[in-house]
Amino acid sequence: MCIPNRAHSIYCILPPHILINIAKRGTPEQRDAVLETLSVDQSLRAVRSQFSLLGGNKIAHESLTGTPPQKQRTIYDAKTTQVLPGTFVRAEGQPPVGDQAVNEAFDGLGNTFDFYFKSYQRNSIDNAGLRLNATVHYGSKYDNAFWNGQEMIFGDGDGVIFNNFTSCIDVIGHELTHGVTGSEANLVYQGQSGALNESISDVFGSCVKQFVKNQTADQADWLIGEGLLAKGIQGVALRSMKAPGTAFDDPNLGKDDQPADMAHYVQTASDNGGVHTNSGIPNHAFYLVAAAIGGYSWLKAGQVWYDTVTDPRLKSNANFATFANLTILNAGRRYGSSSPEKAAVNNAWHQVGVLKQPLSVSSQPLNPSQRGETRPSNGGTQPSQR
């Protein structure tokens, strides 16, 4: 279940009602497999201590200094056991191997590097360079990805409900996004501000696809973990940002039970008080706010987010009000108190519940020439506004 605690965190893409609901439903070797997941993550609670935010894996900024950022990458293999980091097996500047998990790891740290550094200027994950390991092949048929503060850890999936984690791109950029938000706001793992930590990570998982994919916000499928379950299951995914509650609805795994908005929030004690759960909510907004500006959605819609996230005032037992507020006064610092960005994360607030105040800028729709439909010509990459 991989629940974490503050200091030390470590942060699992699938969210432990999922694995519970499999091991009550499921059958006899889908809850064997269910039921080893849940004994490692019952071990990694045990050991989290080890494991700081960044674990000392920073390079030092004055290695960077003259020169610009470069992604360093490494990946190893567990080879079914729980055994960190593993075998090494593939290092930057080394071609493919013959793994393709191997393989699929070490691009999605790629991309997820570039993306934030093409895009926002940010030196990895914690800005100062820090180096992408990741160990694949991690247990035997475990049912999960995590980042652990310190590299990121792939199962294979059982091959019967679930695929292999490295396959999905946002998975990738879901759980490095965990050590962006931990290294600037540090969100409490719990109710709200919980809730806010996995959804920061969906946006900029979904925004990670959109980018390697080269999509536009209506082009995106703005599903997360789409691909991941095996064939057969009911569902297309693990989430939908454009439509919490509708990503799955079968026998063994359940109904998802995301809430699109505040009046179907859930009051749980279970994951931390739902932070899988009532994510739904502020990804639904941020897929709005998205939606109505148009054009790729990391450039403004995604621009706001990363400036709320990186934003001092925003402090670690943030609820979801206090983080609207925060976006509605960077969209009107970044674009103008009047601009039609600002309206639009206004009226995505309001239209899940999340603020009741009035609307007090304009609600006009963006023009064509606003909407930021052009891809930036600089290589394809660097956004045309900050």
The other form holds:
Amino acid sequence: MCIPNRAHSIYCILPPHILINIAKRGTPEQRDAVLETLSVDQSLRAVRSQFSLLGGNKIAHESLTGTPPQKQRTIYDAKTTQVLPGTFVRAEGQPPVGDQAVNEAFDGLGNTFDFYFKSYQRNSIDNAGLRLNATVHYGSKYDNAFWNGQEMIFGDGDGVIFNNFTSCIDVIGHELTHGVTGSEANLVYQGQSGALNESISDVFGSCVKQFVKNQTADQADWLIGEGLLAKGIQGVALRSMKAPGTAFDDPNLGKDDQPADMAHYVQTASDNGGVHTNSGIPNHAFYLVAAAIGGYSWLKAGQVWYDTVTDPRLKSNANFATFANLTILNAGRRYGSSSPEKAAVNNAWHQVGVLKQPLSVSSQPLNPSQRGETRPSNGGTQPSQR
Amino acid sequence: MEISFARSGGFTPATNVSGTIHFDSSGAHISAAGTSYRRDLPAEEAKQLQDLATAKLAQGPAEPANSPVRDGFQYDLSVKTGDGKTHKLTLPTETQGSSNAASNITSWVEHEAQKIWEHGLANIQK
Ligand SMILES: [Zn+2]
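The form predicted together with the partner chain is what I need now, so please give it after the form predicted alone.
In what comes next, the whole complex appears, and the chain from above leads the way.
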């Protein structure tokens, strides 16, 4: 709803397509006024997003017509087999069942759906209301959760090292985000683009958790999989975005090997080129941005990342540097070329070593060398060998 | 022939396992470095495994990056053939699980890797 006494209240009564035309073709003052008007009304935020991301985001029909999109969740039970999707156990509109994993998956998918729509007006994985399917109790002592291109699948954990994978909202947000990334840039799951794919899932998985817990950046734990390690395992989580490499150090599990910067980039053939390892670098960059901006991380830092994930200029083989430069461009487009938000994004990528010095160019156009575009596509600044 | 296999990746860190299969006239013997895991394969299963590995090598390398699976385990295979050559390949990611391990080397490796992993878990419990 529009606020009556605002200076630009005339824009409140204009239909969305005219607002977009004003924003596209009007004076800078008219443009700012339109964007401000759009920003105060939740029902118009989709239009604002459509304008802001012209040439970028796809906006679902439901968002533009004002009809809230409806979640369509279905949970299946594999009953410790590896046959998918398993036995149907709960659908949208049905009450909780007696199985905690089923209800956790159901609620986690709902929370993630709500997060994406309320934060970025995104209607499900494909932004067109795709049904959300998940299978729980997959396999026996199965220490994993994954996205298979069609649905989310959760193991029960072994009970010795890992607990049930549905117990962490950020894990559910992580897996659903793989679907989002797959429907947008579809970053190749190998090397740096694969690590970006992983990091984007950690970023929005953490944002979903912060959104549900109503935490600001300084209140959040920035852990991925907090509570997933079984009792007795020495560690707090699987990964730390605030301090990569410190999440666990246990005789049975080993030590968290995530790097926090490019100087410690890990070259390996395992895990699709270390996609779950080197994701620590962009993970830490996001943390630095969110911490520098302050407030709720999904509102500004998350928005910049979301704008970038949905930016058509983000190609499937993007490396860290090209992703970093797109986040800087999107921060400038959304918050202004001299904004502290853009400076925070620029500084973070320099701090983790993805972009090269100097740090003082935050409000200046970057040349290709400064943008890191002259680097090999899959290499770090000083990659270490493993 | 000697076959080595390794599991890596997955959403969680440090769930990697690896194993080696040595073949001789009595069958085959599986071991996992750094663990007490040992398993002997009867001659029939050993022959079947050799046939599956030979067939997989004949197919050539897969393209795992094209798989839609994210956070799935990665399974790598290394086969040393009688001519002394070593052939390495990454097995295509399974999306449907693997009830028929005997007909598919990816499924066989997935099952064996999980056995090695659970062997380690049992030792922790002790
Ligand atoms: Zn992932």
